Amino acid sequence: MSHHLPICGSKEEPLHAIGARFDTPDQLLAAVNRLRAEGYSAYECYTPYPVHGLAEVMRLPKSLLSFLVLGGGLTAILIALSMELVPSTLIYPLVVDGKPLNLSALPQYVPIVVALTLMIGAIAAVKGMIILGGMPRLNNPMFAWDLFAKDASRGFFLAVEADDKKFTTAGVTELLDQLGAGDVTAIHLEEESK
């Protein structure tokens, strides 16, 4: 069966992945399952809004963020207290109002370990974002399919890449077509600009 699809990007390009669209999420978690039966493991899910059990669907493993704002909470509390209780009581040990010395004095500083805490795990959350996602990146091969880019905040989007072990342009043309995919179209990187 000889498959003849629409093409977008450069011919010229190396096929970047066939793209098909889904009129709901539970059609895009049944074409997943497929894939996933079949043996593919190098697609992508691009969705509207968050939907349920796709995560588990495609078998993300769970991200290294939290570890990376725990990492950044920890250090701001060992960085705050070693502010406040170094200098109070090693390097200039005052006793101001009758505040004791010792660790019993701990919830005085409460408000700037807080403080810093809450700085340094936004600050690791966001730099952490960043570099998990890879970005900047400014150009995906996706937006030069005009459907995608026209309604990808109504449409559920799925795309085999070509850099898969098992792709093949016409066994993943059919299988798409055998999950009731819509607008079925090979995505080809877009030229350099030079």
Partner chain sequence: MSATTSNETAAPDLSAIARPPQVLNNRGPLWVTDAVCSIVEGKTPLWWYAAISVSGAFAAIGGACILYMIVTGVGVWGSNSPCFWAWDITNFIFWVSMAHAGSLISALLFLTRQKWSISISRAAEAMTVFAIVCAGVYPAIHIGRVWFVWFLFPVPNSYGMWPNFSSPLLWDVFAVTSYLTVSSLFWFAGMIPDLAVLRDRATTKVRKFAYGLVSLGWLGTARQWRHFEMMYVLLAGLTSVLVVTVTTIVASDCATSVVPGWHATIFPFYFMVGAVYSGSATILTLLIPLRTIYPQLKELITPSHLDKVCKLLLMMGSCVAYVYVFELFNAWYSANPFERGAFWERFTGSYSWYAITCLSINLTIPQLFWFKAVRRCLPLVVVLAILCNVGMWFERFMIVTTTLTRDFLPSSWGNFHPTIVDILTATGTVGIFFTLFLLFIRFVPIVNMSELKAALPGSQPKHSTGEGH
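Let's see the other form, the form predicted together with its partner chain, since the form predicted alone is already up.
Next up is only this chain, free of partner chains and other molecules.
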């Protein structure tokens, strides 16, 4: 079976993964369940939109992003308060209209605190998503697979990676065939990506 496997990437380079395409999210979930049951752990799913339940099936932990945003927001509150209070009360106390400047006038410092908290929280959210998601990464072994690189939005892709302890080309290919996967392909690394 395995010698019929289509190959992409450079034949001389080591095998990166065996990729497969499914037509429906149900098939993908079933495949992940089966892979887990068989004891595989190094695999990745690629979907054109967030598929409900996939992360649970893959046992992915909850995203840490909310803590990053909380940290960013709390830092912003501290930065904003010190940025406002230090000049206003210590180094440049400017009295306008007889308004007080110290802590008794805390409400007047709130709008800038809110604005900066939202801004730094949002920056933390986007930066965190990019870094936790392994981005920016402009090359990827998966791009060697033309079917995936040209039209990832046309299916639900699964790649079982070669560094999985249980990985054998024949075993994975047979398993994927049993699961009704289409376009099972051996993805080798490309020369440039080394």
